[in-house]
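Below sits a lone chain in C-alpha cells, taken as the form predicted alone.
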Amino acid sequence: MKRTLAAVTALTLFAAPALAETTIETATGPVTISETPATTAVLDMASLDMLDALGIEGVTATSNTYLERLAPYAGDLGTLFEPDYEALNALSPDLIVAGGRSTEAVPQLEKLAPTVDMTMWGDDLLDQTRARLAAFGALYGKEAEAAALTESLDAEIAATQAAVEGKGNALILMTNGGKVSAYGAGGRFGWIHTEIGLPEVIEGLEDTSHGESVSFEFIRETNPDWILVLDRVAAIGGEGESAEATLDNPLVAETTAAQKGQIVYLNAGDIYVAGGGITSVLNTLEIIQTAFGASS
C-alpha cells in the first residue's frame, strides 16, 4: 500500500509506530488494522452490501453473492459456509471480512490474512448496522459516506413508522418450499416489529434462526391484518414451491390480510441473505412503506 510523503516524514521525525492505524468495533470486540486495506476479501453478504454502498474498491467476494446488484463482486473464494483457502491464499488480501455463515472459519482465515468478524445478530440488528457502517467508514476513510447512509436509515425508519401507524398487526412468515415458519419481535427479523412499531399479531414466537414452524390453521387462527413474507427458496436460488403458491390456500384466504390484499412479499435475498446490510434494510423499509402507505 502507498504511504504519503507527509506521513513518511512524520514517521521519520517522531518515530510513530504505525501509519493509518485504525481500531474498529467488530462482533468479537475492537480490532486494530495497521493500514487501510487496498484489497479486501468478503465472506459475508451484509458486509459486502455495506462496502458496496460506501463505494469501496478492491473487493472480491464468494462465488455466489445471491443478490444481482452484488454479482459484480463475485470471485472464486468459495461459498459463505466453505471458504476456498487456496484461492484466498493466492489472492493474498490485505483484509478478510467474515461474518454470519462464515464466522466459524475465522480461526483458519486469520492464518492467511488479517480477519475481522462482522457478524450481526440479535434483537438490536439496526444498531449493529449503524455500528458496522461506522466501522467500515473509519477503516476505509469513508466516514462522511457512512454518516450520510446512517442519516438515510434513520429518516426511512421514521417514514416507515408513520406509514404503519394505526394500520393493524402483522405476522412475519418465511416459506421454504411447502414449509412455513413464523418470526416474532425477538427473532431474526424482529427489528421489523421493534424498530418501526408494527405490532405482532401474537407474542411469544420461538426465537430461533429458522423461526417457529407453523401450520396454515395457525395462520388462520391468529388472523393477522398483514402478512409479511420472505421466500427462502427464492433467496438462495433453490428449487421448490414459491411462497405465493404455498400461501395460496383456503385457510390463508380466510385471514384479514388475504381478504384485504395485505400480504406483502419482501425481497428475500435482501432480508435473508444480506440481513442488516444498509441497502438491504433500506430496500425492505421501502417495500413496507409502499405497501402500508397505499392502504387506508
Contents of the next structure:
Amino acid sequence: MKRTLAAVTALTLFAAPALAETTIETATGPVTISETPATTAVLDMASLDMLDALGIEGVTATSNTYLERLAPYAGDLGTLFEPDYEALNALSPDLIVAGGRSTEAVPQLEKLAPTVDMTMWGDDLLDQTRARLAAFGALYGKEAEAAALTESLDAEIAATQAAVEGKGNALILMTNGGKVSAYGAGGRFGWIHTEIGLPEVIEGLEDTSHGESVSFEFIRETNPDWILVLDRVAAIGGEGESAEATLDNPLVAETTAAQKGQIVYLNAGDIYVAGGGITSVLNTLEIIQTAFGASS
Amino acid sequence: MTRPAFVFPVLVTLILVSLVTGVASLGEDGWWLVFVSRLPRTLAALLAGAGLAVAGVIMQMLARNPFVEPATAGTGQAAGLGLVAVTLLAPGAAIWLKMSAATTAALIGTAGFVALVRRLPTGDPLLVPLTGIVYGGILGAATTFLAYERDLLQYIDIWMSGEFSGVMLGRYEILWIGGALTVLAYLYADRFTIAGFGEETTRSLGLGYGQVVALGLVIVSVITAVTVVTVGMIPFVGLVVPNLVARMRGENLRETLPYVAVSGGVLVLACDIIGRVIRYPFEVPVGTVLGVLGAALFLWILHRGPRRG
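The form predicted in complex with its partner chain is what I want next, because the block you gave corresponds to the form predicted alone; please supply it.
Time for the whole complex; same chain goes first.
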C-alpha cells in the first residue's frame, strides 16, 4: 500500500509539469481534463457548433448532424439519442462531448473515455452559451477566439434588441406536420423573449420540451403582431407538410402578423437541433434582426 | 330495449357544445368561425369515432372475440409501419400515396392477425386479445426499429398519438372515406353478424365466408388508415363502444351498428371537448383523454362480466 502510494506520488510529481490540466464548467459541475484533447467525439450538436466556430480539429460527430454546415464532421458515432459504443470504442477519443439528447448515455460513455456533459437548457440559455464557449476555449487553448465570439454575441444581441424595440409582441410556434405548439418565455426558446426584449403575446406558456399544443383558433385569438416559426419536421430532416403550408389557413390569415407579413421562419435546425450553439444563436439573431429591421 | 336511444340526444347536445367550445370568441364573424373551425373539428371527431367503433365491432366479429380492436390487434401498428416505410422510400410523398401505403400495410397486418387467430385453440377468450397485443407489439417493434435506424423515432409520434388541434376546413376531409365505409358496413351488417358465428355456420347459410372476411378486412384497414393519416391513432374506441352497445342491445349488427357508430362519435367528441377545456386555452390530445377514460370504461366492462348473447 505504502509503496503504491509512493509510486503514485512520484509519478504525479514527475508527470505534473508535462500536464496541462484544465478545469472546465460543465452541465454537471466542474470537470478536470488532464490534457488538450487531440481527438474529440461529439454527440451534442450545440457543442459541435461551438467547436466548429472555434476551429477545433480532430472532431468526429454522430452519423447525422442535421445541419448542413456541420455535415463535414459527421462520422459513425451513432445517433443523437443513441451513441454507437463500439464505434466510440474503436475511435478511443481523448474526450467525448455529450449533452442534450445524449445526456442519458453519459454514464456508459464515461467507461470508454473522459466524457463531459455540455447540456444547455432553460431560460438562461445564452448565459450557458457564454459559459460553454469559455469552457471549450480554455480546454482547447482558444481563449481569444472564444472571447471574440462572445463579443460578437453581445453585439448581435444589442443590435437585435434595438431592431425589435417597439415593433409589437410575438408568439413562438413550432409546427409538427399539421399540428402546432406554442412556446413561452420560460421554455426552451424563451431566450428569444427574455434576451432580446421581445414581448410575449400571452403569458403562462409552460416550460415543456415540445411546447403547449394549441389550435389555430388560439393563434387567431391571441392575435400576435409577429409569429416566429420553426418547422420541427424540417429540423429533423423529415419531409412532410411544411410550416408555411400549416400556417397558410384562414384563421392564421386574420392575425396582425399574417396581414402585415410578419411571420418569420427561423432556421429550425439551428434553433431546435443545435439550440444554444454560438453560430446557431448568431444565425437566429440575424434572421430576427433582418425581419424586424425591415418593418417600420 | 330502447335504452341506448339516449345517445341521440347526447349526440345533439355534444355537437352544440362542441360548436361553441373553442379559444376564439364567437363575435360578429361567429358563423364564419363555426364553419371554418368548429364544424370541421366536430365532424372530424364524429367521423373518426364512428369509424373506429365500427372497425372495432367488425374486427370482433371476424376474430370472434369481444376484446380486440384495431389499436391492439396490429391494424394501427401495421398502418404506422406502412407510413414509416413510405416516408423512408419516398419522403414528401403525396397524401394519397401515404394513405395507400398505410391502408395496404394495415390490410396485410389485419389479414395476418385474422389468419393467426383462426389457428388458435378455442376455449380461452383471452387468448385472442393476448395474441393481438403480442402481434401488434411485434409490428410496432418493426416500426420502431425502422424509425430508430433513421432517427425518425419522434417523427412517428405525430401519427401514433391522435389529436384534433390541427383540424379545420380543408384538413380533415379524408375522414369522410371512413364515414362512407361506415355506411357500407351497415349495408353488409347481416353478413358480418353471420360471419360472427363462424366459418361453418356462414357457409351452411350459403354465404361466401372468404368474401365477407375480405370485405371486413378492407373496411377495418381503410378506416384505421385514414384515421392514422389524418389525426393519429385513437385508442380504446373500437374496444369499449362495441362492448357497451352489445351489453345493452345484443349483437345483431343490423340493429346495433347505428348505435355503435353514434356512440363512437359521441365518445371521441366528448373526449375532444374535454381536451379542449381541461387546460384552456391549450389542448390536451384526445388520445390522452381517451387513454384515461377508455381504460376506466374497459375495466368497468371487465368487472361487469361477460356480455350477453
